[in-house]
Amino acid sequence: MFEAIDLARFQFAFVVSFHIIFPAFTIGLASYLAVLEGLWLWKKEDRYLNIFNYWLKIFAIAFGMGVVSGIVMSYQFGTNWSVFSDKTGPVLGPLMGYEVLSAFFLEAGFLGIMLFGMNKVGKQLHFFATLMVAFGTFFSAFWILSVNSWMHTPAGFSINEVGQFVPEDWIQIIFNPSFPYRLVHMLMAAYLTTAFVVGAVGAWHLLKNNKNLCARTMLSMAMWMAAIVAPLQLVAGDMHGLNTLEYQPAKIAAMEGHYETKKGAPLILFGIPDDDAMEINSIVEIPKLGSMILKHDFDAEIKGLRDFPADEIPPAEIIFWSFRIMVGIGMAMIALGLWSLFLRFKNLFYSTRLFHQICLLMGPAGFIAVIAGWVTTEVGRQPFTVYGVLRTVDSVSPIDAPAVATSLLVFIVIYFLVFGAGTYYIFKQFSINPEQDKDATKKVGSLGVSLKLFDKA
């Protein structure tokens, strides 16, 4: 039977996996909406307004589901992780408070204007509201990533007589050693996630009608994002990896599948990790490339898991594969972006059906990569909740396994009902032709409700 701590960990992993796909989508989508509205105001072309209205409805649904799924997570800190909450509260509580006061209030304050206010406040102020919502999503990511990064690379604190983390230097806490790398990596992942969803929807409508102007614009903008940001994400990921090697070397060893310490370590492309035997089988590797990537030296030494204390080793069997899923999808994104550049050069971008079909298949790629990356990061932090200082086993509430199992079942049922319905509606919206609202100039910011007074604004 499962113990309470195992069920509590699974429950948190379940709700986080559900939650993270919504912020990852809405962070990029909020910026996309701001770009679309800015292009419409600048170029006076209705296609940008059509696309803006099309994605505005989807943003509203995804934003709502993201808020609800995030609130549920906070309750679990009190039910299943009360010891963690008590010990880290003096540091993490204010950071989460800043996120609500600055970012969430900004988003919520301007969201209503963005969704319904164009006919009341005018074009320029409506555009400002859209920019504030986009900035709010970015600011929210700033605080959340600061909190999460502090749990990986804690700094600027002391521990009082009752075992609580007490803030000593807020600058060190907020801008802890892994924060800049984690923030950049996550924001790029969010923009790529949105780009591939937008690209897939554009490709879907192009497959039905190759002349669809809105679909052409959506696919083109998405593939520009893929061609430019996906290679930059590779660089950001490499820098994040070097930072992780410095502060969490056991996680890197698990990600790479290195159980033995080696000079001139290989890059293991494929293998089957065995944590019990502390070895990896059926290896496909490139000699010395692992040392080159991690330390920029073909003969550098990479510390293996066998040389870490046995009670500080993360489970390589999970991290090894989740890391490869994330990297594999990232490489596919780069390849698709480069292919799109080639097709543009050959003037075949809008006529190559195989390319459109693959863009459609890559629609959920960003979500899968984000979840795989999150698993790599968070499972790699084990067996600690605050790396090197507070263990997971010392963070859980004094709660019985049946109680956690019951709430877990309730979460699973409700999540699939509520978020299943929301996801169904989003897919229904995807199926609508983005060009069908020919009079969209009279509907901006109205979620489809006709605003005849808009022209007078």
The other form holds:
Amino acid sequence: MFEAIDLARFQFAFVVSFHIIFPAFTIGLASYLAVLEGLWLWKKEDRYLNIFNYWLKIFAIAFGMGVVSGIVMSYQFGTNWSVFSDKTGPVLGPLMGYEVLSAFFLEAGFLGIMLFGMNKVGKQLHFFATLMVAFGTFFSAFWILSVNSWMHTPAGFSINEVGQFVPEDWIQIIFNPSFPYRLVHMLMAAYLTTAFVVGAVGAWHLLKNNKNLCARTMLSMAMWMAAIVAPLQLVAGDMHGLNTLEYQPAKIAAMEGHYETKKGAPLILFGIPDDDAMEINSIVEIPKLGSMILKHDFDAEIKGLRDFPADEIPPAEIIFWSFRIMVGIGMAMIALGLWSLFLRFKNLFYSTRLFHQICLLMGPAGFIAVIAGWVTTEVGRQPFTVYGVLRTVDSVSPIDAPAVATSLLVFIVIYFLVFGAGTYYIFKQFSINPEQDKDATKKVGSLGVSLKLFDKA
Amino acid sequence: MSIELIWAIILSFAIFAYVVLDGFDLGIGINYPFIGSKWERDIAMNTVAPVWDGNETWLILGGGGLFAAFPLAYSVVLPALYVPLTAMLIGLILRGVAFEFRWKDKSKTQIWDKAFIIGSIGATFFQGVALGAFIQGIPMEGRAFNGDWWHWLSPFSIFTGIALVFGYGLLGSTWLIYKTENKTKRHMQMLGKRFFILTLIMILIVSLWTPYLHPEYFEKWFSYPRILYVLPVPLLVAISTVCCFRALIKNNDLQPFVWSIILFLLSFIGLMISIYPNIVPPSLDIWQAAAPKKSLQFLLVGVLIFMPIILVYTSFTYWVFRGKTKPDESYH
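I would like to compare: after the form predicted alone, may I see the structure of the form predicted together with the partner chain?
In what comes next, the whole complex appears, and the chain from above leads the way.
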């Protein structure tokens, strides 16, 4: 039988994994929409408005699902992790409060105008609303990543007589040691995730007709993003890794599959980690490269899991793999970006079917990488909720297992039904040819009329 | 005034804002079963489509604010109300996605309308249940909830659940009176009157029941000289009742909605009178539950900066979508 804590952990992992899919997509999409609307206002080409309206509908669905799954998150801390809430509330609560005040209200307040207000407020104000929504998603990422980073690298606090974390220095708390790396890494991940979805939809319509102007624009914009941001993400990820090595060395050891402390540690590409025996049966490894990557020295010593206290190490069996999935996808993204540059140079960008097919295949890659990345960092934080200070077993609510088991079951059923339907509707919109999206073209007409009215007024 | 008390007031404001704003858009779902035609349902949905998301954000502010300012209260109340709150969240998911999904597939509109109805009624009912269980009191030991996971279940909490469904139903129908015209408006006026009478009965019963839940509640309302201070609340309820009823009879556009809000405000003040100075009845007070001063001060700065801005652009959005909602107003 499962203990209440296992169920609570599984429930949290489940609802947060589902949730992250939507923000990862909408952070990028909000910025993309702002760019499209800006380009339309600037260049006055209808294709930008067409693409804008096309993705606006998808944004509306994804954002709605992000909101409802996010409300669940804001209550999950209290319902299932009440001791954690009591102890960390004084530090994390205000940061989340700032997220609500500066981000959630901004997004929600201007979303209505962004979705429904074009005919009512005119194009400048509408563009302003789109920008506010995009800023909102950005601020939201800022605060929630600050919260999350603090749980990994807590700073600027003391502990009072009842065991609560008490804030001492807000700058140290907000800009805690891992925050800048995590923020940059996540924002780029969100942009890449969106870019690969947009690229896949563009590629799909190009496969049907490679003269499709809107599809060409989508694929081209998406692949510029891939070509530029994917390599930068590699650099950011590497810096984030070095930061983790400094503050959470056990996590790095588990990610790399290093059980034994070694001078000149290898880079293990593939292997089977075994947490019980505390050893890895490595299949493919490159000697000394591990030390080189982590410490920029071929002979540096890398501490293995065996030399950490047994009750302070995360499960390598999970994060060894999740880390490789993330990195593997990142490499594939870089490769595709490079290929896109080559094809542009050769003037084959819109005519290479194989390239379009692979872009299509890579559509969901960002989501998988994001979830794999979060699994790596969050499972890697175990067995703590606040790293080194508060243990997961000491964080949980005093709730009986049957209640948690029931809620978990209900969440699973409802999430698959509801978000399954949402995904289906998003795919339905994808299947519409962006050049023949009737609603979008209708919009241009009615908008033209209303803009004249607006100009007169 | 202490900063702890200021925070209690801010949170009360956020919760009341949530009750009114999400109250009327949940209320639309409660009225939905009585709105027959698809055409009218479309309009009803579109009266809140641009604002429902902002309305629900107040719920997150309520939860987040409690977490930040009164973490102990947050960590006691939420496990105690585990079942009703989880059920409420499920309801909010069902009706939240219905706003988008019902337009996406003409053959499935019916299904998402049902999800909208069940979600709205379920979320409201369980919110009311949570409220009732909260008023009844939450047993604590040390810094944690000490009770079974069905502790919330009682005749009183079930009753407050039903009461809130009628109450939000009233907010929803009076909002729709304000936002619709002609036949739909007449239809909503009829529904409004019914929800009004049901709500009134519920307010009466809950008001009379609550003082008998705990001796302290009774003291707060009926001991001399306190009774002189609190007497204005029931008197104002009586006056608002008459005004709301007159506005409904006279077919006024906006007034029934405004008077319904005032009825909610008075009920809310009544609740505050019963509970104060506790934040978790029966024994955890505002000062015991408050976060350290540094936390309260830091977020208070944020509230003072952002809240006026939020109120401005939220009002702006309502202003943009002011007036009667027309059948063709939708981006779909």
